[in-house]
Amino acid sequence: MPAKLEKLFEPIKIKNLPIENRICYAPTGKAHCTEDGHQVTDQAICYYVARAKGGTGLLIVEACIALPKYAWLGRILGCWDDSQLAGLRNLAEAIHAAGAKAVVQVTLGLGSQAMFPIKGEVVAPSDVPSRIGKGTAPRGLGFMDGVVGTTPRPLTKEEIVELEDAYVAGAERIKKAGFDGIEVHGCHGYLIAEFISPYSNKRQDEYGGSFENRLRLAKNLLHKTREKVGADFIIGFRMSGDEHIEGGYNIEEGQRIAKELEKAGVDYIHMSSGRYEVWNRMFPDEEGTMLDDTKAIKQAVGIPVICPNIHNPLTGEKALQKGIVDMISLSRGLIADPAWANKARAGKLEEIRRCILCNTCLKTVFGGFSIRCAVNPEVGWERFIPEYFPPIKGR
């Protein structure tokens, strides 16, 4: 292995969970589950096995919804019912057998950002609609530029408590299925993030108003979940370091949020940026745009911090060497080439099939189809490729 990539392939522990390198798969919906969210399909399993066999140390499985009562996209992973345990267990076993660790990102839903083909009522902390700022739609998604979403109905206190309890039950199922942990989906303007943000949370009860009250939902999820899953189960949190929008929180408040999450028992922080109002902050047209925010958050906490949107292994190595991050994550890069990590480890950087940041992957999912990739024709068809079949013990 070339000396210049030593840090990228250095083992790390998140709490007591050993991970063989510093590379994570960043969670991304792919519409690979059945329409009702009950079935983890063979395609979903083979997709993740491909990335695990490709050398990625930690796979953060796509957003898994804990209560399908409100607006949500179809064919999303679910953990709201015991009938989903069998499929979740198959996925956990397959990823582990292929050599990676696996946590599942658990969500309470889209909130006011339910702006695509959805099922259910649009709800949020307050009646603040989401809007995609003009000129901020990511490349290839210009048809969404300037779109204004449905004005959401504010959730009642009783409904919020119901969501908290459903979240805990979902996390318990994730643990029972054999995963190594969960990641709280508290980032880029979806429902949990909307409670944290002063832009979208105008409530005057205990779930809004002050900084402490805006964090109440997130903290309740953390405390209630920890009580049920125990001390050793990993609980991460994905957050936007800076919302980059007038009326939202900035990086200084992001640091304050991160400190409070650490105090509440979070084991790692996974970065993101912005929200739909500045959508290109979430899906930037070049890599490394979140490194400055990540550096600021890492300075504020003592737990591992993961930075996404790293496409070049050399960029990741440099950030790790400088101590800006503890791990790097990528989604579009691993969609384009599931063997990204193995090729980087072997020093074959020129053989990595590079993501061209065209966002075909996003466009197909937001259009109601399962994921496709402009540079990797295998995406969506992994279930037919023997190389990506799950390893079977004893064979």
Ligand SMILES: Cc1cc2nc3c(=O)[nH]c(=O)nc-3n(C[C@H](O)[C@H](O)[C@H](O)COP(=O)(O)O)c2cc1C
Contents of the next structure:
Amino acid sequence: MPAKLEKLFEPIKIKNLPIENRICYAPTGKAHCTEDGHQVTDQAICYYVARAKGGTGLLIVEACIALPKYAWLGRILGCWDDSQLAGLRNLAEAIHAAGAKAVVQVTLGLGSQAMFPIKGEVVAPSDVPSRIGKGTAPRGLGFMDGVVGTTPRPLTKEEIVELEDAYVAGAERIKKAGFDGIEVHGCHGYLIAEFISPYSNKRQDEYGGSFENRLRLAKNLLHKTREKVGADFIIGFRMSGDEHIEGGYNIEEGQRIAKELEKAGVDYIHMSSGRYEVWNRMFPDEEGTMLDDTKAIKQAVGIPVICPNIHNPLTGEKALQKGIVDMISLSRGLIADPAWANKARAGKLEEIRRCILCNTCLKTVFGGFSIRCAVNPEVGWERFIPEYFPPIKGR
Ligand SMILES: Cc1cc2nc3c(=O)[nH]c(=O)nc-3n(C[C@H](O)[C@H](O)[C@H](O)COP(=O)(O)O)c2cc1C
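Could I see the form predicted together with the ligand next, after the form predicted alone?
So here's everything in the complex, that chain up top.
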């Protein structure tokens, strides 16, 4: 290993969970589950096994819906019913057998940002519609530029409590399935994030208004979940450090939010940026755009902070050396090359198949189709490639 990549391959512990290196797979919806019942498929398992065998330390499994009652994407993972346990258990076992740790990102849905082929009613904290900010569509998604979403129906208090309880039950299923933890999907302006944001939360009751009230849903999810899953199970939180829009929260408020989350028992923070109004903040056209926000959030908390949108191992190494981040995560980089980590460890950086940031992945998934990649023809077909079959323990 070249001396300059030492930090990237230094082990780390998140609470009591030892992780082999600082490289995470960022949650990435792939439309690999069944249309009916959102069950784990062999394709989903082999996709993740490829990234685990490729040397990634921690896989953060894609957004998994805890209550499919409102607007949501098809063929994305679910944890609302015991019938989903067997598939989830197979997935956890396969990732562990392939050598990585695994947490699942649990979500309550799209909220007002339900702008793709979706089923279900569009709900949110308040009746504020989302819009794709003009000129902010990520590369290849220009056809969505300026689109305004359906005006959502504000959730009643009873419905919010129902969502909280479903969330906890979903997290318990993730634990029962054998995963190492969950990550709360509190970023990107989706439903949980919409409660935190002053841009989208105009409620007058205890779930809106003041800073404390806007954090109530997130904190209730954390406290109620912790009560059920126990002290050792990892609970991470993914937040946009800064919403980067007028009327939204800025990085100073992001730091306050992170501190409150740490107090509420979160074990790590996974960063992201923006919401649909500044869409290319979420899926940037270049790498390293979230490093400054990550640095600011890391200054505010003592728990590990993960920075996404790293594509070049040297960029990740440099950020780790500087102490700006504790771990890095990759979505599109690991779609393009599942062996990114192994190649970096071996010092074969020129062999890494680089993502060209064309967003073919996003276009296929948002269209409801299995993920595809312009530079990696194996993506979506891993179930037919023996190299990516799960290792069977004891053989
Ligand atoms: C196809 C696709 C699906 C994604 N699904 C999720 C998701 O389920 N949850 C989430 O928090 N982020 C999701 N993201 C965002 C990524 O986790 C990541 O933050 C973003 O792509 C920027 O990082 P990158 O430059 O490494 O791709 C998705 C990204 C892509 C490309």
